[in-house]
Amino acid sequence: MAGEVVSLCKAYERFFPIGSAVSARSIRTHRDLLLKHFSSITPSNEMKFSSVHPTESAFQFLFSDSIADFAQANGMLLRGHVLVWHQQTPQWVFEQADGSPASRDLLLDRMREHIHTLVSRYRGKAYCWDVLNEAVDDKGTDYLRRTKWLEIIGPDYIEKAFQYAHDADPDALLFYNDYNEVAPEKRKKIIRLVTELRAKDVPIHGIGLQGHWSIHSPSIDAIDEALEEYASLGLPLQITELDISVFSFADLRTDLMAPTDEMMKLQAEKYEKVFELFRRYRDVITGVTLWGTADDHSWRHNFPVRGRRDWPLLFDFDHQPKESFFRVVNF
């Protein structure tokens, strides 16, 4: 019975908070799971630019407020996500009224207003923010990802974003967040960025490692190596968007209506080993957040293969704990 299952967050309370990414809807539909098993929540979309600031003259906080209020009412930590990103940012942000490109000064003013408005609103409620998301390039010779933020403002848009957030809430912990964080080439770029920001005394307080992994990759040894290298920077780390897909990147099947026993076995083994690593790095890892609560509500459905279902979390479609869950809590 679900009521007899040990609480996930209580099992880890001496290590680090356990979080879940939520929506304004899932705090209702997954309420029981959230209250029992998680001590931290992250809004998956409700605090992104396009959600709270759809037009230049209007902010809308109904859904983001509902998540912040849920966290406060239930004694949960709230992670703010995300202030500056190249996706889910309205086109008007980068344009003047006539449709021509915005100037550097105009875009900086808009970025400052957005960050100050959002961070100030949740000051004292959001204990940390993912200030900047996915700003380094994945492959090739480029260091920074070519985005409109970079093209219009220049590379200092990054330090400006952190400074604006710090000005709005000096007590908030500010993170740089990225994916493919284990890949050696990408890892070098993330470490370069964080090192350069710290050398300039930019107020960056931690690194968010998304953790969108699969049962096949990356290997536990590769994750261990990456964690060791990030830990050497001397900043707190958080696993911010953890899920473990049952598909390899090359597996394009869309006809699987239920995971195979082998998939569930491999997933349980992977989750067990991953959390063993996290516990080993408990001196530097200050939070672990799963990107979702149960398999019925996951961004992995339809991504990266449209029309495909996935089963990447610790609770199944019926909100029951999976073998992966028991491997994580029984240590």
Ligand code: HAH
Second form
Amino acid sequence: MAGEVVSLCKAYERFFPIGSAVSARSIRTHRDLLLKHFSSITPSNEMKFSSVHPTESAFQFLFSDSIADFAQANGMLLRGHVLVWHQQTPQWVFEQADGSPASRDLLLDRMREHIHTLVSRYRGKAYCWDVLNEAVDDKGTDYLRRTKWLEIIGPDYIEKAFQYAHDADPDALLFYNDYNEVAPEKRKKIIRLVTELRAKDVPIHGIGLQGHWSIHSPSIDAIDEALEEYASLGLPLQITELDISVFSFADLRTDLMAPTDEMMKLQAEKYEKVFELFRRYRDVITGVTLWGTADDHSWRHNFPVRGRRDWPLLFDFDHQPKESFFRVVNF
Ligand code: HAH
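We have the form predicted alone; now please give the form predicted in complex with the ligand.
Below: every chain and molecule of the assembly, starting with the one above.
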């Protein structure tokens, strides 16, 4: 009976808050699941640069405010996402009025204004922020990702971003957030970045591990090894965007309209083991957020393969708990 389903966040109360990424729409369409199972929310897109400040003269906070209000009205934590990123940032930010590139000083001013506007607006509402997303190179041998931020400002854009956020709200916990965080080469770069920032006394308070994984990879042993290495830095860790795709990254099938039994079985086993690990790292993990609420609404439906459906979350298309859910709460 539906009434007997335990609450996910209550089951994890003594470990860490359990979050869900939401949209201004999903706080209505997925309201019941959110209120029952989640103690934290993250706006998927609504606080990104292109959402709140699409043109130089236009600010829009309608959607981001509605999410912050929802968190407050229901006693949920709010994770701010995301202040500085190479994606979903409008072109105008990097240009002058005549279309020529912005100068270092102009871009720093714009970055500062953006960070101050958001962090001040949600001060006392967002307890933490993903200050910087995906700033190290993903493939290849570069250390830092070659973005407009890096190109125009130089590598100190990173410490400036954290400093501006800290100035705007000294109580907010500031995170560096990234994906492919388990892969050894990427891990080295993330650890190097965080270590360098701390050596300079930059206000960084945690590492966000996105956790966009699949039933095939990374392995539990690899995740364990990565958590151990990140934990050794002595900063809190959060799993910020967890989902477990039923496909391998390179699987190009778009014809599957329902997951196979085998996929759901492997996913349940993976979710069980992943949460078992998270519980073991309870001293260092201060939050686990899923990147969505139920399978009917997930960014994975189009990523990395356009038109491919996926079933990466704990609740199904009809908002019913999946086997994966029961394996996570029964321990
Ligand atoms: C995440 N990136 C972003 O942090 C989040 O803001 C977005 O909504 C979805 C996923 C993951 C990612 C990507 O954007 C591009 C390539 C690989 C991974």
